[in-house]
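Presented as structure tokens, the chain that follows is alone, the form predicted on its own.
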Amino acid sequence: MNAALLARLRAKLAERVQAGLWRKTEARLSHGTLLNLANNDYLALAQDPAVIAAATEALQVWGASSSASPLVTGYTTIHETLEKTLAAWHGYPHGLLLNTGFAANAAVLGGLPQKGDVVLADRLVHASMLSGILASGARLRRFPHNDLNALELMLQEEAPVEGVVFVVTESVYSMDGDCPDLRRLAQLRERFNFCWILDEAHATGWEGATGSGLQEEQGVRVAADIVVGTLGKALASHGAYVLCHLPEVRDALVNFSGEFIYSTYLAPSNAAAALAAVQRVQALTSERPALHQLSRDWREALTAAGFSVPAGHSPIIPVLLGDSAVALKYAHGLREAGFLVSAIRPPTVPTQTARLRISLRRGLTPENLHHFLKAMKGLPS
């Protein structure tokens, strides 16, 4: 290898080690003994018999791969059915499947805004959104997290802009587990006529009467111009989707998005699993209030034990610890006590906001909470 490149890589990696931010892959067993509070299987559907059966049947019918990009032969009738099912569920007329959530956000935000436009994005939007925005050539302004007063001021300042104004938010934020006021965002959209792009990835399944997300939960269904969602979290599969009101948005992605055009499409078995998961999610309407209460119970118990935890009812609970080394120490101690919890450190989160990220799931018991609290209290800070 080129000596200069090797020296550069070693220096950058050494900096990560020195800062306590070293990352490495760790292979997980199929059936370990740890209680997994780190993944995003919020409704515990990844092992659901109906979801597995649907994927298995699709494997027998379609094989293990789509074997081509979607504009060649990779787009099948089962992909089309899933696309229409997701769109109808959320209340949008048009949808498109993509291979990953990162690809979906990068395609939308890298392809729709352009030079001369301005993008107003929440400070904590996902890295995939920022990647797309920065590639678009549009001017980026970031408003303080969930501060819609600041957003309104920016919208007033940008009112004379000749290009398009985009506003980019999430519904449930992946590292903080909190939510913006979507009703007010919808009102701001009506006043300022911006294009609102909303990522519902972590709300789907957990929020709303039918589980379609926070727009449904907050009573502003279909208010956003474009919704990005994922199949790989509560829907227990793999892939992502984009929903929109206008066919031109879908057509633009199909014709211009490299993320859609140039990759082998997600496997039909993934689409089949997601279809089955949507049906299971819609059938869990009566359970969702209990899921919200589960989140409140864990938050209240952790707060009472002296930990810094925000209020809310999403499945994501951050335990704010500040120091990266402390977060790692807690994660390792919890693993020894039988719990798999992620230590989230910069640059994924802002400096000095390292945390444990607890991902709740359907089926957790009061005994799980009791033992988890006992383990947390027994760890040195």
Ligand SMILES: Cc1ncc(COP(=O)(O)O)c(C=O)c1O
Contents of the next structure:
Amino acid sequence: MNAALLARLRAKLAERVQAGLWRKTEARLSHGTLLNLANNDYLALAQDPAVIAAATEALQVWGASSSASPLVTGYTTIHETLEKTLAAWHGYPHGLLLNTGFAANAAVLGGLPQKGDVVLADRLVHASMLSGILASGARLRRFPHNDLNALELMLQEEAPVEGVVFVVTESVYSMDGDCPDLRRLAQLRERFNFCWILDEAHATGWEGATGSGLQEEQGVRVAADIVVGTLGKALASHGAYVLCHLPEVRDALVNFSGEFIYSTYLAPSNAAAALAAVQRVQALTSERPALHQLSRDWREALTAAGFSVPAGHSPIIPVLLGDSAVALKYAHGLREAGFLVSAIRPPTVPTQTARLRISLRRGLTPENLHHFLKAMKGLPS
Ligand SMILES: Cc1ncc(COP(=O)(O)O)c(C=O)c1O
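Could you present the same protein in the form predicted together with this ligand, rather than the form predicted on its own shown above?
Then the entire complex follows, led off by the chain already shown.
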């Protein structure tokens, strides 16, 4: 390999090691014995018999791959059905599937804003959104996390701008598990007429009477101009979707988005699994209050045990530890005690805010919480 490139890579990797921030892959066994509190299968649907049966049937009918990009032959009737089902569920007239949530955010935010526009983004929006915004050429301003007063001030400052103003938020933040006030965002949207892009990745399934997300939960269904969701979390599959009010947004993605046009489409079996998962999610209405209570119970118990945990009812519970080495020590200790929990460190989260990220799942029992607390309390801080 080119010696200069090799030297550069080695220097950058050495920096990561030095900072205690080395990342590596670790292959998981199919039937591990650890209790998985690290993945995003919030409703335990990835092992659901109806979801598996739907994927299996699609594999028999369609084969293992879509075998082409969507504008060639990759887009099948099952993709179209899922796209329409997702749109109707959320209350949007138009939808489009993309291969991942990362690609969906990169496509929307890389494709809609352009030079001369301004994007006002919450400080903690996902890397995929930032990646798109930075590629778009638009001016990026970031407001403090969930601080809608700060956003309002920025909107007032940007009012005379000639280009389009975009506002970018998540509904449940991926590493903090907290939520913005969507009603206030909807009011600001009415007042300032910006284009609001909302990522519902971690709210889908968990929030709202039918599980469509935080817009439904907070009574502002369809307030956002564009919603991004993923199939890879509560919807127990792989892939993602974009929903919009205007056909032009979908047309723009189909015509201009490299992420959509130049990539083999998600497999029909992925779409079939997600379609079955949507039906299962919608049928869980009566269970959702208990899921929210589960989250409150875990948070309260950890807080009572002396850990720094924010209040809330989302499936993501951050245990704030600060130092990366401490977070790693906890994650390793928990593993020894039978729990799989990720230590989240910079640069994924801001410096000195390393944490454990507990992902809850439907079906967790009070005994699970009891044993988890016992393990946490037994670990040296
Ligand atoms: C808020 C948010 N949006 C998008 C994504 C990307 O979704 P996907 O895993 O489908 O690429 C993630 C992934 O973790 C996320 O947390």
